[in-house]
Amino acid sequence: MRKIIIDTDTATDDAIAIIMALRCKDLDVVAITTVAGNVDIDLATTNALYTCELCGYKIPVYKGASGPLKRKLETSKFFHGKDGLGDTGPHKPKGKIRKTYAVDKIISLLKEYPNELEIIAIGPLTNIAKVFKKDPEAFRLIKSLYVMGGIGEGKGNITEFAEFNFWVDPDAADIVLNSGIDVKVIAWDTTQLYGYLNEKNFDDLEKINTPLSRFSIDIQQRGLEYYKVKYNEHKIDLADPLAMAVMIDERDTIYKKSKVSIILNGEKRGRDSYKFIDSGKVQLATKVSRSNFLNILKSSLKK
């Protein structure tokens, strides 16, 4: 089984991504580490633990960075709700958060499983950047690093120029994407093309009718209302679940090798720009299987 760490700022789409990973028979989730982003660090951690328990798993959850490297945290509770799960809570997990700091735990796990551990980062990259800064040798022991973030070749979702995760902590994104290791990026532009749910897709999920499917539908209702008001669409984009689907099965994913630059400040803060070169360490996903995404999602919500 593939050993993975999920690094998450657990809100509505993160929770679904966690479910997809836990329900995948080929993945061994050795830890979940949390980071401030969509919501504050305490809420992100509580939501991660609750989601694991909902799936029937006792995955160790470790609390990480409470804010970006160099700036004040700005959350997206306006979209995900005050509880981060579409205002369906309060959610009170029964288990306890582990005491070890997430960054230290990632480093120790990388040393325990050298060149064996895969990481998927579906929140701001603060924890991952801190791993690099604290122990660059351990950082280079990552087998694979998947990142949900950036606009890719499209436009942003928090500003015209930036996707939320990179906008929250552009300094961390700059460090990680230019760290010298191979990084696979699943950006916002591919989400809009391949990772959305429309009315028919929600109908399909309702037919599954399990506790997990009902939870997954319920936590998206606030986001659906937001889309209806802003875009006049019955649709929602699920960036983190798409990234998780790619990690689980990337056979039909097409990547372009590239070099990346991140704008750190000003109006275009968080913008990622790609120069496609054969020697590039960053692989930007440019095409993803939509059917693969939907199939993995639906199968994870069944009994």
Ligand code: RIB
Contents of the next structure:
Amino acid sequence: MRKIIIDTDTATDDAIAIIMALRCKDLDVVAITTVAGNVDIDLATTNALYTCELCGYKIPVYKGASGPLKRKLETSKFFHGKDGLGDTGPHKPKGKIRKTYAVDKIISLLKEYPNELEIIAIGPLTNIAKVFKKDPEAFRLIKSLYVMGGIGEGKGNITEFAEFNFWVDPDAADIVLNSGIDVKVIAWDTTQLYGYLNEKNFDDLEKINTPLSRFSIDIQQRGLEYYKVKYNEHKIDLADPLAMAVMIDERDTIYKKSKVSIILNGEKRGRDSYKFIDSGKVQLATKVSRSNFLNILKSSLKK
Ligand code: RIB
Ligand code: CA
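Okay, that was the form predicted alone. Show me the form predicted together with alpha-D-ribofuranose next.
Shown next: the complete complex, the earlier chain at its head.
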């Protein structure tokens, strides 16, 4: 089994991605680490713990950075709801959050499982950047790093120039993407092309009719209202679940090797720009299997 860490700012789409990982027989989620982003750190952490309990799993959850490296935290409660789970709460987990700081736990796990541990980061990259700054040797023991973030070759979702995760903490994105290790990036452009749910997809989820499928539909209602008002569409883009589907099965994913620059300040803060070169360490996903995403999503909600 593949040992993985999920680093997350647990809100609606993160929760669905966590369910997909826990329901995947090939993945051993050794820890979930939380980071402030969609919601504040305490809420991200209790949401992560709650989601694991909903799946019937006791996964160690560790609290991480309460804000970006250099900036003030700006959340996306306008989209995910005040509780981060579509205002379907309150969601009070029964279990306790672990005491170790997430960044220190990631470092110790990397030393415990050198070149065996895979990380998927589905929130701002603050924790991952802190691991690199605190212990670059340990950081280089990451077997593979998948990142949901950036606009790729498209437009942003929080501003026209930037995607939320990179916008919240552009300094962390810059550090991680230029750390020198191979990073696979699933950005907002591929999310919009391959990771959306339309009315028919929601009808299919309704038919599953299990506690997890009902939960995953309920928590997205706030986001659907937002899309209805903003785009007049019954649709939603599931960034983190698409990234998780790529991590689970990337056979049909096409990547382009690149060198990335991140704009750190000003109107274009958080913008990622790509120079496609064979020696590039950042592999930008340019094509993702939509059927793989939908199949993994549906099968993870069935039990
Ligand atoms: O821009 C999409 C990303 O921002 C996703 O990770 C979503 O959860 C939010 O954090
Ligand atoms: Ca997220």
